[in-house]
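In C-alpha coordinates, the next block holds one chain alone, the form predicted on its own.
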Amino acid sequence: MKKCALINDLSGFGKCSLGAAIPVISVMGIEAHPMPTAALSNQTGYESYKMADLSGYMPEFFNEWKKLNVDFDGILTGYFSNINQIECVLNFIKSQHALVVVDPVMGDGGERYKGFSDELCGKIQELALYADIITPNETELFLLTGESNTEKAARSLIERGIGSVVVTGIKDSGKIGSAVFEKDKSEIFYTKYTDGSYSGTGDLFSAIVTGLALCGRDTFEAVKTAAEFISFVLENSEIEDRNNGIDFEKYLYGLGAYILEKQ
(Lines of atoms letter the chains of each structure in order from A and count residues from 1; the text may use other names and numbers.)
(Lines give C-alpha, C1' and ligand atoms only; values in the text may rest on other atoms or scores of the structure.)
Protein backbone atom coordinates (compact mmCIF):
# COMPACT_ATOMS: atom_id res chain seq x y z
CA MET A 1 0.00 0.00 0.00
CA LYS A 2 1.06 3.55 -0.66
CA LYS A 3 1.90 5.75 2.33
CA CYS A 4 0.93 9.39 2.81
CA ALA A 5 2.20 11.67 5.58
CA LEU A 6 -0.48 14.09 6.77
CA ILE A 7 0.91 17.16 8.55
CA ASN A 8 -1.74 19.29 10.22
CA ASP A 9 -3.43 19.96 13.56
CA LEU A 10 -5.82 17.55 15.26
CA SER A 11 -9.12 18.96 16.54
CA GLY A 12 -11.49 16.95 18.72
CA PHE A 13 -14.54 18.75 17.29
CA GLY A 14 -15.02 20.51 13.96
CA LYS A 15 -14.34 17.60 11.57
CA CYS A 16 -11.38 19.36 10.01
CA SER A 17 -7.61 19.09 9.55
CA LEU A 18 -6.38 15.57 10.40
CA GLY A 19 -9.89 14.55 11.44
CA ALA A 20 -11.00 15.07 7.84
CA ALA A 21 -7.87 13.98 5.99
CA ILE A 22 -7.23 10.64 7.73
CA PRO A 23 -10.55 8.96 6.80
CA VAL A 24 -10.45 10.31 3.23
CA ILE A 25 -6.94 9.04 2.55
CA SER A 26 -7.70 5.72 4.24
CA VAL A 27 -10.89 5.02 2.28
CA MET A 28 -8.87 5.42 -0.92
CA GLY A 29 -6.71 2.47 0.06
CA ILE A 30 -3.71 4.57 1.11
CA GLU A 31 -1.98 4.36 4.49
CA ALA A 32 -2.54 7.62 6.42
CA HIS A 33 0.32 8.59 8.72
CA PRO A 34 -0.50 11.71 10.77
CA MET A 35 2.07 14.16 12.09
CA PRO A 36 0.11 16.54 14.39
CA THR A 37 1.35 20.12 14.64
CA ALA A 38 -1.04 20.83 17.52
CA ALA A 39 -3.87 19.15 19.42
CA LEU A 40 -7.05 21.14 20.03
CA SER A 41 -10.16 20.42 22.07
CA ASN A 42 -12.12 21.78 19.11
CA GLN A 43 -11.30 23.95 16.13
CA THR A 44 -10.77 27.67 16.64
CA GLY A 45 -14.07 28.82 15.14
CA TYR A 46 -15.93 27.94 18.33
CA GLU A 47 -16.30 30.51 21.12
CA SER A 48 -13.53 28.90 23.14
CA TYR A 49 -10.97 26.13 22.77
CA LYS A 50 -7.87 24.68 24.38
CA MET A 51 -4.72 23.89 22.41
CA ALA A 52 -1.47 22.04 23.01
CA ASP A 53 1.25 23.21 20.60
CA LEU A 54 3.34 20.21 19.51
CA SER A 55 6.09 22.17 17.74
CA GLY A 56 8.72 21.00 20.22
CA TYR A 57 7.87 17.36 19.62
CA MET A 58 7.86 17.42 15.82
CA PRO A 59 11.66 17.06 15.31
CA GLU A 60 11.67 14.09 17.72
CA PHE A 61 8.69 12.51 15.95
CA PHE A 62 10.35 12.90 12.55
CA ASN A 63 13.58 11.41 13.94
CA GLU A 64 11.64 8.35 15.07
CA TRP A 65 10.10 8.05 11.61
CA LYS A 66 13.59 8.23 10.13
CA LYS A 67 14.64 5.25 12.26
CA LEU A 68 11.85 3.23 10.64
CA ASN A 69 13.40 3.74 7.17
CA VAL A 70 10.01 4.56 5.69
CA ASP A 71 9.66 5.94 2.17
CA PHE A 72 6.51 7.99 1.69
CA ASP A 73 4.60 8.21 -1.58
CA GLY A 74 2.79 11.40 -0.63
CA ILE A 75 3.01 14.33 1.78
CA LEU A 76 0.07 16.66 2.46
CA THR A 77 0.55 19.77 4.59
CA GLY A 78 -2.02 22.14 6.09
CA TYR A 79 -2.05 24.66 8.93
CA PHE A 80 1.15 25.87 10.59
CA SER A 81 1.37 28.20 13.58
CA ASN A 82 5.07 29.14 13.38
CA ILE A 83 8.12 29.04 11.13
CA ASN A 84 9.87 26.37 13.20
CA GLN A 85 7.18 23.86 12.25
CA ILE A 86 7.65 24.68 8.57
CA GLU A 87 11.44 24.40 8.78
CA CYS A 88 11.03 20.96 10.35
CA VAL A 89 8.66 19.89 7.56
CA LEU A 90 10.96 21.26 4.85
CA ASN A 91 13.75 19.02 6.16
CA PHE A 92 11.38 16.06 6.06
CA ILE A 93 10.26 16.82 2.49
CA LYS A 94 13.88 17.06 1.33
CA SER A 95 14.51 13.56 2.71
CA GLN A 96 11.72 12.01 0.65
CA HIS A 97 10.90 11.39 -3.02
CA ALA A 98 7.19 11.93 -2.61
CA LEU A 99 4.28 13.73 -4.23
CA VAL A 100 4.00 16.93 -2.19
CA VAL A 101 0.66 18.74 -1.83
CA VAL A 102 0.63 22.02 0.08
CA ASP A 103 -2.54 23.70 1.26
CA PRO A 104 -1.02 27.13 2.03
CA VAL A 105 -3.32 28.19 4.86
CA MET A 106 -2.88 31.95 5.31
CA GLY A 107 -6.15 33.80 4.86
CA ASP A 108 -9.53 34.19 3.18
CA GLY A 109 -11.94 36.89 2.10
CA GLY A 110 -9.13 39.19 1.06
CA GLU A 111 -7.41 39.18 4.47
CA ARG A 112 -4.75 37.23 6.32
CA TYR A 113 -5.81 35.11 9.23
CA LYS A 114 -5.11 36.60 12.65
CA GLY A 115 -1.55 35.94 13.80
CA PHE A 116 -0.05 35.36 10.35
CA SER A 117 2.99 37.62 10.25
CA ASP A 118 5.07 38.57 7.21
CA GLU A 119 7.70 36.12 8.44
CA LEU A 120 5.26 33.22 8.70
CA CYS A 121 3.67 33.95 5.31
CA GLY A 122 7.14 34.16 3.78
CA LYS A 123 7.98 30.72 5.13
CA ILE A 124 4.75 29.31 3.72
CA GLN A 125 5.76 30.80 0.35
CA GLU A 126 9.05 28.91 0.62
CA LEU A 127 7.25 25.66 1.45
CA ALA A 128 4.86 26.09 -1.47
CA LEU A 129 7.75 26.09 -3.94
CA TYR A 130 8.56 22.50 -2.91
CA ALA A 131 5.05 21.37 -3.85
CA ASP A 132 3.92 19.41 -6.87
CA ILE A 133 0.36 20.63 -6.24
CA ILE A 134 -0.85 23.60 -4.19
CA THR A 135 -4.48 24.31 -3.25
CA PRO A 136 -4.81 27.99 -2.23
CA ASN A 137 -7.99 30.01 -2.24
CA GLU A 138 -7.76 33.30 -4.15
CA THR A 139 -6.66 35.28 -1.09
CA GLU A 140 -3.84 32.82 -0.41
CA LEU A 141 -2.85 32.79 -4.08
CA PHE A 142 -2.44 36.56 -4.03
CA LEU A 143 -0.51 36.42 -0.73
CA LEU A 144 1.84 33.85 -2.25
CA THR A 145 2.57 35.92 -5.33
CA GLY A 146 1.81 39.58 -4.67
CA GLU A 147 -0.37 39.52 -7.82
CA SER A 148 -4.05 40.49 -7.97
CA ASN A 149 -5.03 38.58 -11.12
CA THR A 150 -5.83 34.89 -10.63
CA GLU A 151 -4.41 33.51 -13.86
CA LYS A 152 -1.33 35.73 -13.80
CA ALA A 153 -0.64 34.73 -10.19
CA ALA A 154 -1.08 31.02 -10.94
CA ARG A 155 1.18 31.21 -14.00
CA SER A 156 3.88 32.93 -11.98
CA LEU A 157 3.96 29.97 -9.59
CA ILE A 158 4.07 27.46 -12.43
CA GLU A 159 7.05 29.34 -13.85
CA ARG A 160 8.74 28.81 -10.48
CA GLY A 161 8.37 25.05 -10.74
CA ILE A 162 5.00 24.11 -9.20
CA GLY A 163 3.34 21.51 -11.40
CA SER A 164 -0.34 22.20 -10.63
CA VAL A 165 -1.88 25.29 -9.08
CA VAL A 166 -5.43 24.64 -7.88
CA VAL A 167 -7.34 27.77 -6.89
CA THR A 168 -10.49 27.26 -4.82
CA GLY A 169 -13.44 29.45 -3.89
CA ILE A 170 -13.89 31.32 -7.18
CA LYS A 171 -17.41 32.78 -7.07
CA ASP A 172 -19.39 33.48 -10.25
CA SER A 173 -23.14 34.07 -10.62
CA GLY A 174 -24.45 31.65 -8.01
CA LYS A 175 -21.71 29.10 -8.63
CA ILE A 176 -18.40 28.40 -6.98
CA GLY A 177 -15.39 27.19 -8.92
CA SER A 178 -12.09 25.42 -8.48
CA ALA A 179 -9.56 26.25 -11.20
CA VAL A 180 -6.63 24.08 -12.24
CA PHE A 181 -3.62 25.68 -13.89
CA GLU A 182 -0.79 23.66 -15.40
CA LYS A 183 1.93 24.57 -17.89
CA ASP A 184 -0.03 23.81 -21.05
CA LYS A 185 -3.63 23.63 -19.82
CA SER A 186 -6.15 25.21 -17.50
CA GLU A 187 -9.76 24.48 -16.60
CA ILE A 188 -12.32 25.59 -14.03
CA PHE A 189 -14.93 23.33 -12.46
CA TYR A 190 -18.11 24.94 -11.11
CA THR A 191 -20.60 23.58 -8.60
CA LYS A 192 -23.63 25.10 -6.88
CA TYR A 193 -22.69 27.87 -4.46
CA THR A 194 -23.81 27.35 -0.88
CA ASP A 195 -23.78 30.55 1.16
CA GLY A 196 -21.36 30.53 4.09
CA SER A 197 -18.20 28.62 4.95
CA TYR A 198 -18.11 25.29 6.73
CA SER A 199 -15.43 23.75 8.89
CA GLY A 200 -13.22 21.19 7.18
CA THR A 201 -14.31 21.57 3.56
CA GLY A 202 -10.86 22.82 2.50
CA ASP A 203 -9.19 19.94 4.31
CA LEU A 204 -11.52 17.45 2.64
CA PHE A 205 -10.81 19.01 -0.73
CA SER A 206 -7.02 18.85 -0.45
CA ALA A 207 -7.16 15.30 0.94
CA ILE A 208 -9.33 14.07 -1.94
CA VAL A 209 -7.04 15.71 -4.49
CA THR A 210 -4.00 14.15 -2.81
CA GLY A 211 -5.54 10.70 -2.58
CA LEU A 212 -6.68 10.67 -6.20
CA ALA A 213 -3.29 11.91 -7.39
CA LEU A 214 -1.63 9.05 -5.48
CA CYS A 215 -4.10 6.68 -7.17
CA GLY A 216 -2.86 7.85 -10.56
CA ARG A 217 -5.55 10.38 -11.50
CA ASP A 218 -4.53 13.64 -13.12
CA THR A 219 -5.13 16.87 -11.23
CA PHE A 220 -8.08 17.89 -13.40
CA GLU A 221 -10.02 14.70 -12.64
CA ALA A 222 -9.01 14.90 -8.98
CA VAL A 223 -10.24 18.48 -8.58
CA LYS A 224 -13.51 17.82 -10.43
CA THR A 225 -14.21 14.83 -8.20
CA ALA A 226 -13.33 16.70 -5.00
CA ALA A 227 -15.53 19.67 -5.91
CA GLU A 228 -18.51 17.48 -6.83
CA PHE A 229 -18.16 15.35 -3.70
CA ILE A 230 -18.09 18.33 -1.35
CA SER A 231 -20.99 20.01 -3.17
CA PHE A 232 -23.07 16.82 -2.86
CA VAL A 233 -22.29 16.42 0.84
CA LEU A 234 -23.12 20.07 1.54
CA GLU A 235 -26.52 19.66 -0.10
CA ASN A 236 -27.20 16.54 1.97
CA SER A 237 -25.91 17.69 5.36
CA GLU A 238 -27.99 18.80 8.33
CA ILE A 239 -25.94 21.76 9.52
CA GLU A 240 -26.95 23.60 12.69
CA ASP A 241 -23.56 25.23 13.28
CA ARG A 242 -20.96 25.78 10.53
CA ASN A 243 -18.26 25.04 13.11
CA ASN A 244 -19.45 21.42 13.34
CA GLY A 245 -18.49 20.67 9.73
CA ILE A 246 -20.40 18.71 7.09
CA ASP A 247 -21.70 15.12 7.15
CA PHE A 248 -19.00 13.65 4.91
CA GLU A 249 -18.71 10.40 6.88
CA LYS A 250 -21.99 9.05 5.48
CA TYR A 251 -20.68 9.30 1.93
CA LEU A 252 -17.08 8.09 2.23
CA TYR A 253 -18.09 4.72 0.83
CA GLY A 254 -18.83 6.52 -2.44
CA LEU A 255 -15.24 7.73 -2.69
CA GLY A 256 -13.95 4.24 -2.02
CA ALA A 257 -16.29 2.75 -4.61
CA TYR A 258 -15.15 5.35 -7.16
CA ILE A 259 -11.53 4.34 -6.68
CA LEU A 260 -12.33 0.63 -7.03
CA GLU A 261 -14.41 1.27 -10.15
CA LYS A 262 -11.61 3.20 -11.85
CA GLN A 263 -8.81 0.76 -11.02
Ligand code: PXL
Given for the second form:
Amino acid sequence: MKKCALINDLSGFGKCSLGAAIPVISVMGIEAHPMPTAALSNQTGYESYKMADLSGYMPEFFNEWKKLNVDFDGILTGYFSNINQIECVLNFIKSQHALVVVDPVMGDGGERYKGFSDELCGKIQELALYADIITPNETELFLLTGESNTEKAARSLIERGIGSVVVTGIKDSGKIGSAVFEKDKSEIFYTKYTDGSYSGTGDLFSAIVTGLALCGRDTFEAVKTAAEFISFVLENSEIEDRNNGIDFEKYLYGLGAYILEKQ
Ligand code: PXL
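How about the form predicted in complex with this ligand, since we already have the form predicted on its own?
Everything in the complex follows now, all chains and molecules, and the chain you saw is the first one.
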Protein backbone atom coordinates (compact mmCIF):
# COMPACT_ATOMS: atom_id res chain seq x y z
CA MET A 1 0.00 0.00 0.00
CA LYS A 2 1.05 3.58 -0.53
CA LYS A 3 2.15 5.48 2.55
CA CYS A 4 1.48 9.10 3.33
CA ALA A 5 2.99 11.05 6.23
CA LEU A 6 0.58 13.61 7.67
CA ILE A 7 2.25 16.40 9.61
CA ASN A 8 -0.29 18.49 11.48
CA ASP A 9 -1.84 18.99 14.91
CA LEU A 10 -4.37 16.69 16.56
CA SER A 11 -7.42 18.53 17.90
CA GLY A 12 -10.03 16.65 19.97
CA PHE A 13 -12.87 18.83 18.69
CA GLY A 14 -13.16 20.79 15.46
CA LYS A 15 -12.80 17.90 12.98
CA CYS A 16 -9.74 19.56 11.47
CA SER A 17 -6.03 18.95 10.87
CA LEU A 18 -5.15 15.26 11.53
CA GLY A 19 -8.77 14.55 12.52
CA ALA A 20 -9.78 15.44 8.96
CA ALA A 21 -6.73 14.25 7.03
CA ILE A 22 -6.41 10.71 8.47
CA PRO A 23 -9.91 9.46 7.50
CA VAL A 24 -9.69 11.02 4.02
CA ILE A 25 -6.33 9.41 3.22
CA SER A 26 -7.45 6.08 4.71
CA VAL A 27 -10.72 5.88 2.75
CA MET A 28 -8.72 6.34 -0.45
CA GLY A 29 -6.81 3.15 0.33
CA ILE A 30 -3.60 4.89 1.37
CA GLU A 31 -1.85 4.30 4.70
CA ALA A 32 -2.00 7.42 6.89
CA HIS A 33 1.01 7.96 9.17
CA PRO A 34 0.43 10.94 11.47
CA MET A 35 3.23 13.03 12.95
CA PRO A 36 1.41 15.26 15.47
CA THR A 37 2.95 18.70 15.93
CA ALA A 38 0.70 19.49 18.90
CA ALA A 39 -2.24 17.94 20.74
CA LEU A 40 -5.17 20.18 21.59
CA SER A 41 -8.35 19.62 23.58
CA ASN A 42 -10.12 21.38 20.69
CA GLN A 43 -9.08 23.74 17.88
CA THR A 44 -8.20 27.33 18.73
CA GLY A 45 -11.36 28.91 17.28
CA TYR A 46 -13.36 27.92 20.37
CA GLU A 47 -13.44 30.30 23.33
CA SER A 48 -11.09 28.12 25.36
CA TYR A 49 -8.64 25.31 24.67
CA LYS A 50 -5.60 23.55 26.12
CA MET A 51 -2.61 22.66 23.97
CA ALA A 52 0.42 20.43 24.45
CA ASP A 53 3.14 21.54 22.03
CA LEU A 54 4.96 18.45 20.71
CA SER A 55 7.75 20.31 18.86
CA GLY A 56 10.36 18.99 21.29
CA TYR A 57 9.42 15.39 20.43
CA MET A 58 9.46 15.80 16.67
CA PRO A 59 13.22 15.24 16.12
CA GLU A 60 13.05 12.05 18.20
CA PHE A 61 9.89 10.86 16.46
CA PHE A 62 11.43 11.41 13.03
CA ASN A 63 14.55 9.62 14.25
CA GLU A 64 12.44 6.59 15.20
CA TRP A 65 10.76 6.68 11.79
CA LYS A 66 14.22 6.67 10.21
CA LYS A 67 15.02 3.43 12.08
CA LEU A 68 11.90 1.88 10.54
CA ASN A 69 13.40 2.47 7.08
CA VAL A 70 10.15 3.54 5.50
CA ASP A 71 9.84 5.04 2.04
CA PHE A 72 6.91 7.39 1.95
CA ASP A 73 4.96 7.99 -1.25
CA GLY A 74 3.47 11.22 0.01
CA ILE A 75 4.03 13.91 2.65
CA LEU A 76 1.31 16.42 3.53
CA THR A 77 2.02 19.33 5.87
CA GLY A 78 -0.39 21.76 7.55
CA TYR A 79 -0.25 24.18 10.46
CA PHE A 80 3.11 24.97 12.12
CA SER A 81 3.53 27.03 15.29
CA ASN A 82 7.31 27.55 15.18
CA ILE A 83 10.34 27.37 12.91
CA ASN A 84 11.90 24.38 14.70
CA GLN A 85 9.01 22.19 13.57
CA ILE A 86 9.58 23.28 9.98
CA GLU A 87 13.34 22.70 10.21
CA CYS A 88 12.60 19.13 11.34
CA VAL A 89 10.14 18.59 8.50
CA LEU A 90 12.61 19.97 5.93
CA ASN A 91 15.17 17.38 7.03
CA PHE A 92 12.54 14.65 6.77
CA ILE A 93 11.46 15.78 3.27
CA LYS A 94 15.09 15.83 2.10
CA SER A 95 15.50 12.21 3.27
CA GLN A 96 12.53 11.00 1.16
CA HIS A 97 11.51 10.81 -2.50
CA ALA A 98 7.87 11.54 -1.84
CA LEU A 99 5.21 13.68 -3.46
CA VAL A 100 5.18 16.73 -1.18
CA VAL A 101 2.02 18.76 -0.60
CA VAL A 102 2.34 21.90 1.53
CA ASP A 103 -0.68 23.79 2.80
CA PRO A 104 1.14 27.02 3.76
CA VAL A 105 -1.16 28.02 6.63
CA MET A 106 -0.37 31.67 7.49
CA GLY A 107 -3.49 33.79 7.24
CA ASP A 108 -6.78 34.61 5.58
CA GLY A 109 -8.92 37.59 4.59
CA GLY A 110 -5.83 39.72 4.03
CA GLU A 111 -4.55 39.17 7.58
CA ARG A 112 -1.91 36.95 9.10
CA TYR A 113 -3.11 34.53 11.80
CA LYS A 114 -1.95 35.36 15.32
CA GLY A 115 1.68 34.38 15.98
CA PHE A 116 2.79 34.33 12.33
CA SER A 117 5.92 36.46 12.49
CA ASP A 118 8.07 37.42 9.47
CA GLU A 119 10.49 34.71 10.57
CA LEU A 120 7.82 31.98 10.68
CA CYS A 121 6.33 33.08 7.34
CA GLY A 122 9.84 33.09 5.82
CA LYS A 123 10.40 29.52 6.97
CA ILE A 124 7.03 28.44 5.55
CA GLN A 125 8.09 30.00 2.25
CA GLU A 126 11.31 27.95 2.36
CA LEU A 127 9.26 24.79 2.98
CA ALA A 128 6.81 25.63 0.18
CA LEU A 129 9.67 25.69 -2.33
CA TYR A 130 10.21 21.96 -1.65
CA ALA A 131 6.60 21.15 -2.55
CA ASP A 132 5.21 19.54 -5.68
CA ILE A 133 1.79 21.00 -4.87
CA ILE A 134 0.91 23.94 -2.61
CA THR A 135 -2.60 24.96 -1.56
CA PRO A 136 -2.52 28.60 -0.36
CA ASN A 137 -5.51 30.91 -0.17
CA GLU A 138 -4.98 34.32 -1.78
CA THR A 139 -3.70 35.89 1.45
CA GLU A 140 -1.11 33.13 1.83
CA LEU A 141 -0.16 33.39 -1.85
CA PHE A 142 0.59 37.08 -1.38
CA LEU A 143 2.53 36.39 1.84
CA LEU A 144 4.59 33.77 -0.01
CA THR A 145 5.46 36.04 -2.91
CA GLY A 146 4.94 39.69 -1.93
CA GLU A 147 2.96 39.92 -5.19
CA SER A 148 -0.70 40.97 -5.09
CA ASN A 149 -1.78 39.74 -8.52
CA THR A 150 -2.92 36.10 -8.18
CA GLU A 151 -1.76 34.91 -11.59
CA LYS A 152 1.61 36.70 -11.38
CA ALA A 153 2.16 35.38 -7.84
CA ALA A 154 1.33 31.81 -8.86
CA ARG A 155 3.56 32.03 -11.94
CA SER A 156 6.49 33.32 -9.87
CA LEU A 157 6.25 30.23 -7.63
CA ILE A 158 6.08 27.91 -10.64
CA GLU A 159 9.23 29.56 -11.96
CA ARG A 160 10.86 28.75 -8.64
CA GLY A 161 10.12 25.05 -9.17
CA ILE A 162 6.72 24.30 -7.60
CA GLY A 163 4.82 21.97 -9.95
CA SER A 164 1.23 22.95 -9.12
CA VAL A 165 0.06 26.08 -7.35
CA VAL A 166 -3.52 25.63 -6.17
CA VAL A 167 -5.11 28.87 -5.00
CA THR A 168 -8.21 28.41 -2.86
CA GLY A 169 -11.04 30.71 -1.80
CA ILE A 170 -11.21 32.96 -4.87
CA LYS A 171 -14.53 34.80 -4.46
CA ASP A 172 -16.55 35.82 -7.52
CA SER A 173 -20.19 36.97 -7.19
CA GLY A 174 -21.97 34.10 -5.45
CA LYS A 175 -19.30 31.56 -6.36
CA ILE A 176 -16.04 30.45 -4.83
CA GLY A 177 -13.18 29.20 -6.92
CA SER A 178 -10.09 27.05 -6.61
CA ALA A 179 -7.53 27.77 -9.33
CA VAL A 180 -4.80 25.41 -10.49
CA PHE A 181 -1.69 26.92 -12.08
CA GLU A 182 0.90 24.73 -13.77
CA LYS A 183 3.67 25.59 -16.21
CA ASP A 184 1.62 25.24 -19.39
CA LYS A 185 -1.96 25.31 -18.18
CA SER A 186 -4.29 26.91 -15.66
CA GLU A 187 -7.95 26.42 -14.80
CA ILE A 188 -10.39 27.59 -12.15
CA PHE A 189 -13.15 25.43 -10.65
CA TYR A 190 -16.14 27.17 -9.10
CA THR A 191 -18.64 25.94 -6.55
CA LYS A 192 -21.46 27.70 -4.71
CA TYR A 193 -20.22 30.27 -2.19
CA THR A 194 -21.21 29.66 1.43
CA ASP A 195 -20.52 32.57 3.74
CA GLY A 196 -17.95 32.24 6.51
CA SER A 197 -15.31 29.70 7.31
CA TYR A 198 -15.92 26.22 8.65
CA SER A 199 -13.38 24.34 10.71
CA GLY A 200 -11.38 21.74 8.83
CA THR A 201 -12.47 22.51 5.26
CA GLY A 202 -8.93 23.54 4.27
CA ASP A 203 -7.52 20.37 5.81
CA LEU A 204 -10.10 18.19 4.06
CA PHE A 205 -9.28 19.96 0.77
CA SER A 206 -5.51 19.44 1.00
CA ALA A 207 -5.97 15.80 2.09
CA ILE A 208 -8.32 15.01 -0.82
CA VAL A 209 -5.93 16.64 -3.30
CA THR A 210 -3.01 14.68 -1.80
CA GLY A 211 -4.91 11.37 -1.81
CA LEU A 212 -6.03 11.77 -5.41
CA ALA A 213 -2.54 12.81 -6.53
CA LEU A 214 -1.15 9.67 -4.87
CA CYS A 215 -3.79 7.66 -6.74
CA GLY A 216 -2.32 9.02 -9.97
CA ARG A 217 -4.86 11.75 -10.78
CA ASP A 218 -3.66 15.07 -12.18
CA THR A 219 -3.98 18.16 -10.01
CA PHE A 220 -6.83 19.58 -12.12
CA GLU A 221 -9.05 16.53 -11.53
CA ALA A 222 -7.95 16.35 -7.88
CA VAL A 223 -8.86 19.99 -7.19
CA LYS A 224 -12.20 19.80 -9.03
CA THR A 225 -13.15 16.69 -7.03
CA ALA A 226 -12.02 18.17 -3.70
CA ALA A 227 -13.94 21.41 -4.30
CA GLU A 228 -17.11 19.57 -5.34
CA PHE A 229 -16.91 17.17 -2.38
CA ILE A 230 -16.54 19.96 0.17
CA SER A 231 -19.28 22.03 -1.43
CA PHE A 232 -21.65 19.02 -1.37
CA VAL A 233 -20.84 18.22 2.26
CA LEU A 234 -21.33 21.88 3.28
CA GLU A 235 -24.75 21.96 1.64
CA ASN A 236 -25.73 18.76 3.42
CA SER A 237 -24.35 19.59 6.88
CA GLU A 238 -26.36 20.58 9.93
CA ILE A 239 -24.18 23.29 11.41
CA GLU A 240 -24.80 24.80 14.84
CA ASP A 241 -21.29 26.08 15.40
CA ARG A 242 -18.72 26.61 12.63
CA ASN A 243 -16.01 25.55 15.07
CA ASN A 244 -17.38 22.00 15.05
CA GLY A 245 -16.56 21.46 11.37
CA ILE A 246 -18.71 19.90 8.66
CA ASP A 247 -20.48 16.51 8.39
CA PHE A 248 -17.87 14.91 6.13
CA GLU A 249 -18.06 11.50 7.84
CA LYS A 250 -21.46 10.79 6.26
CA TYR A 251 -20.01 11.10 2.74
CA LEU A 252 -16.48 9.74 3.11
CA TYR A 253 -17.54 6.47 1.49
CA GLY A 254 -18.20 8.48 -1.68
CA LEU A 255 -14.52 9.38 -1.92
CA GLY A 256 -13.56 5.71 -1.51
CA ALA A 257 -16.09 4.66 -4.15
CA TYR A 258 -14.79 7.35 -6.52
CA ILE A 259 -11.28 5.90 -6.30
CA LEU A 260 -12.47 2.35 -6.85
CA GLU A 261 -14.74 3.29 -9.76
CA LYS A 262 -12.08 5.07 -11.76
CA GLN A 263 -9.16 2.78 -11.02
O1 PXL B 1 -7.74 23.76 10.20
C2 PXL B 1 -8.13 24.46 11.20
C3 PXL B 1 -7.31 24.35 12.45
C4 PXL B 1 -6.40 23.33 12.67
N5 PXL B 1 -5.69 23.23 13.81
C6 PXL B 1 -5.84 24.13 14.79
C7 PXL B 1 -6.73 25.18 14.63
C8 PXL B 1 -7.46 25.29 13.41
C9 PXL B 1 -8.38 26.40 13.20
O10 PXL B 1 -8.50 27.31 13.93
O11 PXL B 1 -6.89 26.05 15.59
C12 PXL B 1 -5.07 23.99 16.06
